[in-house]
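Next up is one chain by itself, shown in structure tokens, the form predicted alone.
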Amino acid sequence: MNLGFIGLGNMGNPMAVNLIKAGHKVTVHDLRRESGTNLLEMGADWADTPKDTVPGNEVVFTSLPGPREVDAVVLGEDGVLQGAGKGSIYVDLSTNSPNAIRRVHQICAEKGVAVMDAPVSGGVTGAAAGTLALMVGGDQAVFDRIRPALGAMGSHVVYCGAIGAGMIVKLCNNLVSMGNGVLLAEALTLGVKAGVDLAVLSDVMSNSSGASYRLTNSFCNSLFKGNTAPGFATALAAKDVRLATDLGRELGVPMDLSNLVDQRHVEALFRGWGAFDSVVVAYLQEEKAGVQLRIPGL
């Protein structure tokens, strides 16, 4: 397929790499041309504006930080919609607000442009390996048409329902993941302060009912090593948690624990940790408990 791809950051770049490796012809755009150097070396074409990613391409993807950036890239001056026409397909891989993507869908539909939401999960490692989970919302016939491209980026591609359904599933998933991180930090600092070796505690929990992806992947690969390089940045985690709690308020769903998780992420942002991996939220618990969760030699 001929594809456009906008947003070549930590997630977008490796996803675009996998599209090229799968044999798709890709046109790329980012605010920083140097972000696409490796892709251009692989044979990708460069577009000077989001609008320029559309001509000659069957689908245009975006991988962007959030709703504001998506609106600007799709609906703004020299945006995707200005270059699109009847039959064009736009797919948002970002984690966005369900209402925001529905609004984009409605505006684009007036011009005959199909919009799909397809947020991803699996972090930078999954993006590089092509093993992401993709949660897709929109018209099922369009989903069937673009599935070969989606399959090049992820190994678990799921049609979730009408437009916005993918975003809802992703927000629920990330809310649980970030909530697990906060609870894990409390449980682990408790165990360590009570005298148990962290490596032992982590090993047992990873192979018992307390196991979670947050423990066996994020904490073991980042927190326990003291590694704060962003696999999933705190600013993005905070944004996702807030989108989820906002949705809860909109729908009248009680979310007592989720709002506590939200505030913990707000505190981490206030500390200036937004660019660090989201595991740094556990540092707040470490400070309060007087315990550091590190495993030497891991």
Given for the second form:
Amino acid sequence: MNLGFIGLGNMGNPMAVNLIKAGHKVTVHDLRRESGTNLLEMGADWADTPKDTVPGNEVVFTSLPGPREVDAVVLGEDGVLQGAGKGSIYVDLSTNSPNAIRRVHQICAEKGVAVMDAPVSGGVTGAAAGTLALMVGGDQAVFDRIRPALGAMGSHVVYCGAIGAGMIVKLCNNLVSMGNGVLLAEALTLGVKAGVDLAVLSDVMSNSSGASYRLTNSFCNSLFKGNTAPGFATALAAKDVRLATDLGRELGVPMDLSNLVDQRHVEALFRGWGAFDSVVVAYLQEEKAGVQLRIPGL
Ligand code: NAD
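What does the same protein look like in the form predicted together with nicotinamide-adenine-dinucleotide (NAD), given that the last one was the form predicted alone?
Now the complete complex, all chains and molecules, led by this one.
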């Protein structure tokens, strides 16, 4: 297929790489041209504006930080919608608000442009390996049409329902993942302060009922190694938890624990840690408990 791809960051760049490797012809755009250097070397074309990613392409994808950037790139000046018309398909791979993507869907529908939400999970390693989970919302016939391109980026592609359904699933998933991180930091600082080696705690819990992706992937590969390079930036994690708790407020769903998780992420942002990997949220617990969660030589 001929495709446009906007947002070539930690996730977007390796996803675009996999689209090119799968034989798709890709036109790319980002605020920072240097973020597309490897893609241009692989044969991608460069577009100077979001609007310029549209002509000749069946589908345009975005992988952007959040609602504000998606609105600007799609609906703003020289945005995707200005270049799109009847029959165009736009797919948001970002983690966005369900209401925001529904609004974009409605505005684009007036011009005959189909909009799908397809947020992803699996981190930078999953994006590079092409093993992401994709949670897709929107028209099912459009889903069937773009399935080959989605399959080049992920190995678990699931149709979730009407527009916004993918974002809802993704927010539920990330709320649990970030919440796991906060609880894990408490349990692990407790275990270490009580005298057990962190490597032992991590090994046993990774193979017991306390296991989670947050432990076996994020904590083992980043926190325990003292590696704070994103990965998944704290600013993005805080955005996801806030989108989830906002949705809870809107729908009248009590979310006591989730709001504590939200505040822990706000505190990390106030420390100026937004650009570091989201495992740094555990540093707050380390400070309070007086325990560092590092495994030498890991
Ligand atoms: P990132 O910050 O690394 O990349 C975002 C890219 O968008 C950057 O290259 C930036 O220059 C570009 N951008 C921002 N505003 C733009 C604009 N107006 N026009 C053009 N380009 C613009 O973020 P990421 O980690 O790649 O995450 C992207 C999305 O995927 C986010 O919504 C995030 O929540 C979600 N996500 C991230 C991960 C992860 O592990 N990093 C995992 C799953 C989902």
